[in-house]
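Given as structure tokens, the chain that follows is alone and in the form predicted alone.
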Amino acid sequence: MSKKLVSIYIEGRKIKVPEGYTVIEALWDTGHDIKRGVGCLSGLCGACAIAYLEKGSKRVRFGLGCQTIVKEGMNITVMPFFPSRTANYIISEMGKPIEKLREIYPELDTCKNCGFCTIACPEWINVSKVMKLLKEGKYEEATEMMLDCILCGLCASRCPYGIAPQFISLFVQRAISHEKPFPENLKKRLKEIEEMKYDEEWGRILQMSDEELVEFCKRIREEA
């Protein structure tokens, strides 16, 4: 049984694609080449930032065709890379890195806060509070509020001040990391995996079908 299709517009171009399909998908499924913008295509690497009109809207909204499921009568464009400044900068030569956030990155202090980036954010992050948290000293709740930031680049090519939001908090993340001593945990894996400790383990682990593979996760999480 053939699948419900469904009309949406890429570019202004009218094509019809199978319903429940993402934007990404549904791109492959019409033939387009796409140079640009397909990456993990699970959501997480943020490579396919898109804009779309709904249909009978007139709010733009942005997000993520890999994530985003085609609907009838959608209006779609793939955005394309938009240049950000990236500062330049090596963390481990910095003593304290979080000081020099405003003259690693003097933009910050010319955000007013108006919110064009959080209504851009694919990810739901109220980008506008988190530059407020960072210009008020608020490091360590700015950052817990960027954790699921995919870098996809959508709150800078929104900004009227040519702010970069994304690269301003990954520095303050990296900047904080930096500063606190490595958990003694992480340490101690790191030395089990290079000494190559679950090899065997791993080994083991390749070679189970996919009911024992079931029956072995299930095993692990009763005994966790």
The other form holds:
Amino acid sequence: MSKKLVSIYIEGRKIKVPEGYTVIEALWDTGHDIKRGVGCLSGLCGACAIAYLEKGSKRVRFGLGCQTIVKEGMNITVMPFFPSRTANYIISEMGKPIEKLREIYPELDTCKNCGFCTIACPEWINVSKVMKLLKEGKYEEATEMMLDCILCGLCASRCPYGIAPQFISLFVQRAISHEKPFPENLKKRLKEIEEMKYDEEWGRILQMSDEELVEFCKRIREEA
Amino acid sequence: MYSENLLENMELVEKTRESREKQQLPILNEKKKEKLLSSFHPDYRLSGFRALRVGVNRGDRTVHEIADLLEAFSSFDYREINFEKPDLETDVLVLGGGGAGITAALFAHSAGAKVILATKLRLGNSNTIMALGGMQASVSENDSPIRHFADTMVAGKFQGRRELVKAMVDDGPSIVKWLLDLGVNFDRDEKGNLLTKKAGGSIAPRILSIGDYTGLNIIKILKDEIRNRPEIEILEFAPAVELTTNEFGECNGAILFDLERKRFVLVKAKSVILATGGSGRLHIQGFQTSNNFGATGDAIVLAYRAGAKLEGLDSFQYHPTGIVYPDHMVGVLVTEAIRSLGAHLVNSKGERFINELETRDVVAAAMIKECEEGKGIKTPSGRVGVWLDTPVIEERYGKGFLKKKFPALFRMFMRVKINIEKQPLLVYPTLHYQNGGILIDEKGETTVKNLFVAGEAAGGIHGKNRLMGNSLLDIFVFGRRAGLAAARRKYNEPGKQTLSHLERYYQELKSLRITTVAKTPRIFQEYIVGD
Ligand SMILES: Cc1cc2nc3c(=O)[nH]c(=O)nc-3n(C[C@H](O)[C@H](O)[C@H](O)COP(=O)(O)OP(=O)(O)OC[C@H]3O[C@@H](n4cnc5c(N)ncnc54)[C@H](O)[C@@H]3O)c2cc1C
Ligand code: SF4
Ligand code: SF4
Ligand code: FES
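Having seen the form predicted alone, can you show the form predicted in complex with the partner chain?
After this comes the whole thing, all chains and molecules, with the earlier chain placed first.
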């Protein structure tokens, strides 16, 4: 089966690849030894950030190389490792980490909510709104919106002020989860285990013959 | 956007939707299940297997792809390495930067050991990041570690080792606490309890999740945590290509290959933890895969050549719903939850053919049967699949349900102009999980001293079939156990680094007159894109 070819530009070089290929496949097909900008090939890991200009379009767009299909005349560059500032902290050693937000990420307040980050996000997250909510202290709502963030770094690459929204919100996500009251159901189970509630039964299980074990498991499952 | 012939067949799916909704398909009895599995499940396809001719497991049955991997010489010529002068020295060397590896590194570090973590791709790029559904742990009121144990043993057809299963389920609740303390935000119910969901094969609700992106949200936090411990040295794009052993055959380091500089890095260590994950990218029996690009079974090769025993590498999990259209998404997973909520599997005649809530192996076998009997749907590039009728769910739970519940899935298909609210998906079983691996004990140690294994690379836990959600649990449990036990070896005398195990292995290959063009470990599959 011979496929129709399309001409594209990869990092300035003009090449022809079969129609229907993703940017990653086009790179492989043309002998690029792509390892740095690839991971899951499923749109989940954020390793394959790209910028591209479509033929006739007036605006550069952003996306994931494993999910973007090449089109005639497309001009593409890969940009997997955009520099973004990450702060240092050990959450489990901080009493109330969220109170330290502005100390750890003072750049939060330099955000002007210009919306450039939102335009770049391949996960369709309204990143600018997330930043606004973070500034207002609406942490739950903000981090809820960022659950699908794959840390591709494209938002940070667009920010005129050099802010990295993905890392600020990750800190907040960790900080507020860390402070949530400990779940009762887990607390109970841990206590049972600590009090060795199941130890006797484990002792018996480890001693059982294979046949006894099969019978035992069957019974446990039927009782439930 | 679907092609013409697919759109045509899809009309049939729409036409039969209403009548299908009224239909009740029975759960098969044991005999029928066995028959279906033995006729159509890839694990039972005799032609797919052979007996290993070399090494500790000689005579054991495994798939050709794994046998090829093991009955082969290395891709590298190690003569240029000076074994007297390692490039790096450490207490614990962790290989693999997925969930198991990062966990092992964090625990070994907290136990006071000097740690180096080397990984093939970017830190965190792994199968762990792709896990959608969730993680098992017995935390709910009407559950217990014993119940979790029984479910796991039954699912694995009693081929899992009971002491390992006990270790896994018993540590479950405390590993959840560890994750919570790090700031992992498992979903909660109104009362603030951990929300638990029911999964196929489990008698109690036991799945903990974070939206439909569980693995991603755990990895983001583990990566953030390890980044904040600068004493742990991280080497990215540096896969391990061989282990080293001392005169007693104990493991004492590894050879890495720096992918950028194209040169070897010799690391000497007092103990080594292999956490390089599974082998989906070997495309066993020609199957598409849900696994990440780096999942080429390297751990098995490295450990086996060093003399470690393997277990259960004749059993793999094929997830029923892997995408077959469009081409660039082939193998990508559609979460089980879609079937749990009632989506139908539909053949080219518009009929359902199996109760969608059967276990993964049974559903996969039934799908393969339909396709082999000519009731599959062909894509323009020649693949075959059956429909997964997602609009059924939308009709049952109301408009907007899918978009709200499965934003990632919805978005993924919207990018290619397929609206899962209105159009079904084309799916076929996808190679998902390596049920067996390198045999470990409760500490995570292999039959080679000072060599530990954690995660999907390990064997002996899941028997013939893994329960959904048990893998995410096992990587953290055994990552912790291996990390702590490995750290305790920091007063070891590692001895001289050699490759004498490799020489012995090569001797055996040669004496059996095995010649092969295959070179392993594979590191990356060569993908020949093109027609
Ligand atoms: C799409 C998908 C969905 C899943 N969903 C679930 C789920 O909902 N629940 C569940 O319990 N399980 C699920 N699983 C299974 C589970 O995610 C994995 O089995 C588990 O995460 C494996 O963890 P790991 O740390 O052992 O390996 P991985 O997470 O795969 O990590 C291995 C790491 O080692 C690196 N590596 C590979 N070779 C080398 C080498 N030679 N040297 C150095 N580094 C190397 C890799 O690059 C990778 O970073 C899913 C799997 C997939 C693929
Ligand atoms: S681009 Fe920068 S300044 Fe603009 S909204 Fe986003 S984070 Fe704020
Ligand atoms: S929020 Fe930023 S880092 Fe996260 S997915 Fe969107 S663009 Fe990528
Ligand atoms: S390779 Fe993981 S998102 Fe593209």
